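Here's a solo chain for you in structure tokens, the form predicted on its own.
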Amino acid sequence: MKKTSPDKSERIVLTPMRFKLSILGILLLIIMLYIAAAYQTEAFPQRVIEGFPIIFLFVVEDLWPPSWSYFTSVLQPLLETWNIALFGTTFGAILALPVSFLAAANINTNLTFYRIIRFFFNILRTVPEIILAVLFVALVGIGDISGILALTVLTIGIIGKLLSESIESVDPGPLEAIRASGGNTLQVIRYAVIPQILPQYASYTLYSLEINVKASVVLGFVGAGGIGIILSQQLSMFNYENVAAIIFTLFVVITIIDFISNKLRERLE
């Protein structure tokens, strides 16, 4: 028996023409914005291509070879950088935990208070860590304390935002069961929420530690302690062999930290 092909009028349109036109319009708008940004900043492709030989010569002639004898001078500031990141992450993670419950709609039922806490997290995440470091340097002076305080605030914003979203997506069954049996908010948090979010909390803390190790290097440029201070000094004195030694050391250490952190987070997930 011969099959008849369906009539064109009977075919089901999976993607409406209006939707296709909307997508096309959005793509054209994005392309126009990129073109306008390129003209405004003069970030043309040929400028990047022309800069490759300059970068190559700088690496080959100025940065290479590194001053291997300078590694002994890098170790102490490197340890200082690690301590700044570790303390900043620890303090930020501890402070972010209770605040994140206030930013979760299924725990904090006061809509006004909930919105205030969420707005607070948005402010923390929009302020760059280097601006925070400048503020704390002006407040407590040059040194490690200002770097620790800046990374603490940064960590509160990162972990608080991510953890509050994890709290809102937990299984509501245990929460409703404890509330139905007469449990208060603290009991709901202790027995229903915390057991569900502990893996995410540990994963977010490790992720913040990765970010803070890299950020603490930059904070040294504004006097917030760590290896960034000597990196800034060596750059200003054009000691590029020492700069290469610092960069190589940072690359090795950050790679090891990222590898260990990723393995730990994979196990937690």
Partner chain sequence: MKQYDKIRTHKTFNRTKRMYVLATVLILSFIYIVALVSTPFDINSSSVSTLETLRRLFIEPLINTDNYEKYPEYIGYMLETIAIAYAGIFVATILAVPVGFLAARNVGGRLSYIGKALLNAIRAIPELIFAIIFVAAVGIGPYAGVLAISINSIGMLGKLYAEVIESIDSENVDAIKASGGNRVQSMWYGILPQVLPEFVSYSLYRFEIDVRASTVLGIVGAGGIGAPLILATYQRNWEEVGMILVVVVVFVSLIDVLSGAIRKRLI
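Got the form predicted on its own; could you also share the form predicted in complex with its partner chain?
Below: the lone chain, stripped of partners and molecules.
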């Protein structure tokens, strides 16, 4: 609905009545759902508005300054977290490449197989990283391996979805040309598709790395390695100076990784 200049004449209606009513209905529904959610969570609007200043004060007065002496103890788990994220991204990116071709309709022309792969992808993407971590802790035990495996699966879900969409939207011309000259599917992929999607693939991998670094913080809470282990320990001891040190370090490191990754991705565009 594009609004033009207001018009007082009776015959011209700016927005039809039915449209107005349906918009009103939708708005009412959205607000009612919010009221229900607010009751459930006790997060009423005025409490939300009150909440942010409280948090700001808490951060300034209680969290700051972090315990500087604790930083040395943070470094080892931090490296562990980075390693988990790095390996998870690497393995995930490698595995996501072939899977993405199976999940692209212009490459995988077997409709049933394509649908099964898509369905599997959709299910995979609904599972949050924390549950993936718990599943792998259950299967391979406490340690970094569970974390790496959880992030590998998470990465396959992220890259697989984005990349299969990129593959489906490549210029179909070169694919047609290679097929017409007698090339098989693998050759079509290698010489017509991959050259077209390589920048996106690299970009999605970096994007996954950013997500994985943040996600790997969670892993330690369920025993899947990384900085989350000491974070949950310090939290359970209410040792907020040390918690603040961990948070501060994480913030700096994630900002640096995001910055580098964003710069690299900009160059890939």
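Model, not experiment: these values are computed from the prediction. Positions refer to the first chain, counted from 1. In this text, the rigid core denotes the largest set of C-alpha atoms whose superposition between the two forms falls within 1.5 Å.
Novice: Is it the same rigid part for residue 172 and residue 201 between the two forms?
Specialist: Same rigid part: residue 172 and residue 201 move together between the two forms.
Novice: Calculate, from C-alpha superpositions, the turn of the smaller rigid part against the larger part between the two forms, rounded to whole degrees.
Specialist: Hinge rotation between the two forms: 14 degrees.
Novice: Relative to the superposed core, report the C-alpha shift of residue 34 between the two forms in angstrom.
Specialist: Residue 34 C-alpha displacement between the two forms, core-aligned: 3.0 Å.
Novice: In Å, how large is the CA movement of residue 22 between the two forms relative to the superposed rigid core?
Specialist: For residue 22, the alpha-carbon shift amounts to 5.0 Å.
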